[in-house]
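What follows is one chain in structure tokens, specifically the form predicted alone.
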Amino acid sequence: MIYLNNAATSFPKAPGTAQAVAMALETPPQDVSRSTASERTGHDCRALLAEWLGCGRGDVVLTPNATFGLNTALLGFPWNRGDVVVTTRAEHNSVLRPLYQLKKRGVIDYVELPVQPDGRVALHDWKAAMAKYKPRLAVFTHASNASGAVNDARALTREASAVGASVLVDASQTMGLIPVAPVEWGADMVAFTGHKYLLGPTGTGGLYVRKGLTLEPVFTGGTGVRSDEDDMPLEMPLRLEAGTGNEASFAGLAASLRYARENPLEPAHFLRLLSGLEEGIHRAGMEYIEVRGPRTPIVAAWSPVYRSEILGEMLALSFDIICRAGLHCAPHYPAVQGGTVRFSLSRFTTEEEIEAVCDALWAIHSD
């Protein structure tokens, strides 16, 4: 099997990964409360991610995925009847499904701003509807799920902060492969997965929450201390963490991280990679967005004669490579709105693998 899904779920993990799963379901609970327990099990974890996103180990929130982080952002974000939310076209349906909901309850109102055909929001853009509308909060994607395009994050949230609007970036597509550093931007919250090119297991993820601001819980219940208190506790993490976490995924995590952290990317060699299907794509008479500048290691490309779901089809039934075809959950991005099928990279992408789609592709289209 040839697996360029990782933009979705990150497949191999990383060495070590399994074993500190295993090893955590293995081992039988010993403190007697269960707050000790979750620092037992989550301080590595919290202080490893702590350290990649240079931040305090309190600022961070351990949550199962990014969709739960970006819903616990806007959903306990303190609003104001009327408030103004300013976004893009290019935004995943765990940003845009939220703001919906928010919408349909008379709470907000929010726009969505057009985006490069590479997925990218224009700064000019960005600059003016920051000015014209003046928004409580400003939402973008750090890199676009369905083009790879990196957005500048430092720039987006400076004309943001401008303007009084705090900031929420979604980091999902970016963390284990460029520096996601919200202290150094001034975000005010940053949502992330674990699954993704942190390469650790599903379930994991988490949101950076800027210290002095204050998000109301979406989910209340044990948290196993001030249980006599009929609110979640005001301290961080702890209000935001209600319930027993996924402490044998969060012990993968930790794994992962340490690997990534003592075996660093080579941003050459997936430019070398993407290259080289960017031009196999071509050469089988197909098309594919072009991303120029900062980029993670993706492909969307489409084909003259195949819908993107049968040319999926085509390549895991008959060539056993595994990747993505639709929409990507990124359903009001023009370039995506046919359909498209998206390959993307991991670290341990190879090159015989890379020309092995080619040859794949080339077949399909020479019949």
Contents of the next structure:
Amino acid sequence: MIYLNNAATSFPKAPGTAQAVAMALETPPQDVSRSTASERTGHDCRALLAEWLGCGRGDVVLTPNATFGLNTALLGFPWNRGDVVVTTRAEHNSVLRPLYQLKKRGVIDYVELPVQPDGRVALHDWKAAMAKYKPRLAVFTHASNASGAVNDARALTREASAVGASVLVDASQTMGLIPVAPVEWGADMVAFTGHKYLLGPTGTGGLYVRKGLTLEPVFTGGTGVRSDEDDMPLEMPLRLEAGTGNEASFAGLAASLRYARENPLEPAHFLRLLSGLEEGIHRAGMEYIEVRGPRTPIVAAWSPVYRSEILGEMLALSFDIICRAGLHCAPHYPAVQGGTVRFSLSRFTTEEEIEAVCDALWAIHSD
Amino acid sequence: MSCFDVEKIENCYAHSQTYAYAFAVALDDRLVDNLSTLGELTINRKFRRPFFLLKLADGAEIRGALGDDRMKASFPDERVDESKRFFEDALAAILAARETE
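Moving on from the form predicted alone, please list the structure of the form predicted in complex with its partner chain.
Now the complete complex, all chains and molecules, led by this one.
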């Protein structure tokens, strides 16, 4: 099987990840705040994530996924009724749906800025929107999950901050691929996931929260400390981490982070494979979203003959090629009506696999 | 007794009306030949596993791979019940005729 659906969830995982999950399940739990264990041993995923993000350990909230982190940020933000949010039309439903809920409850209003054909927001449009709406919060994806185009997070954050807006970045598609640097950017919150390009298990993710920004907890409950208080503690990240966490999966993510640290990505590898895949798509008579500049390893294509749903099924059933067909949960990014077939590579994708995909696309369209 | 199981497929297409049909036996040439009486059939036999696509006059699209035990059908959103019933009745009749042969 050829697996090219890494923008949804990665496979294979980093070497050592599965073993770390198994070991965590076979070892007595070490949560010092919820047992009489006197010493924490084993992984410290939070510290590894903080190192990755260039922030303090206490700035990283562990969550089950990016969606949970984005909801924690958006639903817990200290809104004033009537606040305005500016975001883009390339956002994932994990941003759009919480915003819609907040609007439905009468808490906020929000504006979705159009994006360029490749899914990237134009800096001058963003700057103009900041000046026009003076939002309380600006939200943007670091990279479009539907096209792979990477936004200039530093510049977008700078423009939003210039009008006093707080900034939330969705780094679901970039964490593990390119630097995600909230402190350097000046971003207030960054949500990410562990199971995509960090090559960790599903059920892992997180939210960076800038020191000094207090979010209201969306979920409340046991923290293992300050149990005599009615409210969640102010202390971060405990404030936003009610209940027992997914220790085993975070042990796996810690292993994958160590692997990534010891085995840095080679962007040239991706670029070469992406170029070959685009050539093959073009040769088959198909079209694809052209992305210039910084990008993630995605090619989103469509066929002049087959609907993307059927093309995806052909690839899976007849050629054992797994990708994703559809709108990719980014329904307001109108790149292609009817959706695309999205091929998303990983660091383990080979030239032989890309050649096999190109051959399959040629075979499908050469009848 | 039903000769196939049917299950709605959830996907992210707007107004998707796609269903999966599962059979006790693998899809073979004869079954696909029988289905071809319902519409325009194309079979890509050059593929590693041949893929068939049947387009019905009402816009329904039936497809799958020979040798598999499932196929999928997408029905037009505006008349999904009528289109689905027509296809399932025809499919049941074809399978029943095979059993009595």
